[in-house]
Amino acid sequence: MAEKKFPLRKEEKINLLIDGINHAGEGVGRCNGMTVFVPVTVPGDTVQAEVVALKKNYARARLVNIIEHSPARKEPECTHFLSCGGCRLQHMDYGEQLRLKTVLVRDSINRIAGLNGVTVNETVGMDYPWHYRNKVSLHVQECGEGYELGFYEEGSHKLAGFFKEGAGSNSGCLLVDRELNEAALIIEMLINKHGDKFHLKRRTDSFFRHVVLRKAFNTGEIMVVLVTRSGDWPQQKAFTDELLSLWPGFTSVVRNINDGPPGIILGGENLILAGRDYITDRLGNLAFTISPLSFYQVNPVQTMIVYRKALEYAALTGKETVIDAYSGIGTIALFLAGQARKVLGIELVARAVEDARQNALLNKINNVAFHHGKVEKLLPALTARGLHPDVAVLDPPRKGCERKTLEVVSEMKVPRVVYVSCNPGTLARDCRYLAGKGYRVEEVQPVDMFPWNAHVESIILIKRAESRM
């Protein structure tokens, strides 16, 4: 067989234009009919880059030089930008973000679900997209004698150090709630003085692994998990009666146990080190225990917008069953349930239903159940039962829907489905099944709960064709 023959090659340098950008956040233009994807580009911008890899029907390539500068294209605000990764889109206007988001979303719904005549609005934004994170994972690294906090560069296992004392403005992540980023520079000292360096010399994987916190935006309340290997940590109650006072508002101070592999933050033990193993937020009316296994959304104030929608978009008259598929701690479900009969949640992960459970008595909702397994197998067990739901509503992970769950929600003929996605294109994907078995997509609102990154949320209103409700 013969050599496939590109129309680039590896190293060469092109000179292209960047009109679009991908779900990755990577600027896209065309060079020999070739589509190429270049980092750190903005639409608008003429640029020479370097091609690095060349793939089947696509070139990868670096940023060599800007030959004309996108009006979109600004400085970016964090000193980390091009080695965390962690915000791919500094570099550009935050209004063009928006258009974009809005423009990735539809493209999804028209040229990959190929759907035409959906409503696709305009993303909302916010209007201060900074420190909006109330929940911040950092890794625990080794250096020298001591101990680091902070995210590894972009594919490697380097420490971006974000939490130095003395850095002022640069202290801390620009994403991340203001109070969590100081609570991450005390900690990161406690530790090295109350971190048992013994350890750096007997072990050869290091026994404090993560840091998590999480605040409750409405309450205030702040969450500390420090997670460590199993064994003895002699100065543990050191470390705690000088973190607290140090800031007594400590909500919670919990030890995690992680002996699990590396890419797992958090193992399956806990032990209350101070306070207790939750805090409590508030969404509208609701109260909500939040536990450190509990998902819970990192954006509240875009949360209550995509809470809003999903409740205007189901369309509740107080008469209707509403199935909530992949419910969490049961924030959608508990929300729907003021304006429903009944709400059923199905989830996987064991301790979301029992935070769910807890939530619903803490708001003396009595018209919700909580059901644990896999929705693909739940939900098809429930409508052998007798279920017939008015509404749907799917809040997937990435990888979008299980075909299963998909098929027995048109089988079921459910008249309404209300879909929460994070991921134009297994959106794109689940759309054009549903649109295969009956029903049509009607609107999609797209909202920015990740600024400065290339994610999108997205709410989207499908019905039954031959539904009216």
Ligand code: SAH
Given for the second form:
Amino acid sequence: MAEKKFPLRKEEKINLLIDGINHAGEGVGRCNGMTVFVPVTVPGDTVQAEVVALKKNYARARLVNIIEHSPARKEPECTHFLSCGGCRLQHMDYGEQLRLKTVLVRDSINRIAGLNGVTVNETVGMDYPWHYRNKVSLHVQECGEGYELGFYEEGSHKLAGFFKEGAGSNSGCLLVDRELNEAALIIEMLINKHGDKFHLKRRTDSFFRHVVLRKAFNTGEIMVVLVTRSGDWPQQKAFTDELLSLWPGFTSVVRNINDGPPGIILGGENLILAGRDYITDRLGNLAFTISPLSFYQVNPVQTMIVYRKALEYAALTGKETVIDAYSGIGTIALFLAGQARKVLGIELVARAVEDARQNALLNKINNVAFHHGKVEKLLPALTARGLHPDVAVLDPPRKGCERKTLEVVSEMKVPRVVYVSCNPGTLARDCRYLAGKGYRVEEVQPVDMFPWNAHVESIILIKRAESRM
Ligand code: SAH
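Go ahead and give the structure of the form predicted in complex with the ligand, now that the form predicted on its own is out.
All chains and molecules follow, beginning with the one already shown.
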């Protein structure tokens, strides 16, 4: 049998021009007719790279040398950029990043979904794309005689610990709110002071596991969640007292117990160490309570842009019945309720449904109802009971909508669908399905919710081509 021929060899050094990025933010070029992904490159770079993996349709290569710099290349702001796996695009100009995100979404709609004539607007960026995150989850790890807080290095369990004074030129994370960075420094110091003797003597596996910090940007309230294993912690009170003496403003200090396997940050049990077990934030005119386990968008400034666009695309007049599928803590449903007749939310996580109901009460909104369960199960059940929505908002997780959900939407001939997507790949798949069932994808608005990361959020207006019979 003839030996299978690849146009490239492993460990081969190649020169190539980078002319795009993929969904992971890696530079894309071509060599000997093969697509090659090279991390940490920018469109417009000519590079020398070493082939590290060969697949059927593409190769991966490691950057060896930049032969010619792209004008869009810039020095990363963060000194930990290459070791920490958090950011992917800090080596490129912010304007270029927005342009590339628009290209990713356009490509998904035109090329992958095969849809023409769709207006894909420019990506809406941030005026100041730093310190935008209202939440940070840090690992706590033993190091020598003490503990360190930080993120894992890419693809490893090695800590890129930089929540300490003098950690390179920047301490803390440039994407995280500044006050939360400061709080992390204090907490690291206090864990070292009040955790040390106790834990190191016992030598059990890492008693302290994570620190999760959240801030409500519009009220200033901060929540500290200290994730530990179960069991006594003799210095718990001393830790809490000193924390509050150094930072009296914390609204909520919670100890979360997690004896589970690694990978899941929070356990199910919360003990209040100080204050209450939730914080309250405002988005527009609405207030939301956020508890340690609730999902809440991490970039509230851009979230408002997404929700306003969803409201615009929903084109409500006050007469409509609206479905908010994948409703989380009810933010979109409550945002639309003021301009609709009725909104029905559907959400899988019981605690989020409780929060959503609580948020409806808090805001005195009574034309909403939240159902607990899977969209793909509940939507057919509600339809069988005579539901006829005028608008369906779909905001699924990265894997997109289940086929059943899209089938029901198209069988019900819902006249208007507003799709909120955080993954252009599954968005393309779902749009193509709806387009084959009598829908027209009209307009797409990408929004940059995660500057310096490759992710891009999009809001899509999809209309029924022919109206209900
Ligand atoms: N619309 C909300 C939440 C979006 S995140 C917001 O803007 O904040 C997606 C949500 O879908 C999560 O809350 C997740 O728990 C929920 N979810 C995931 N799969 C689901 C399913 N099959 N049925 C219902 N909800 C689901």
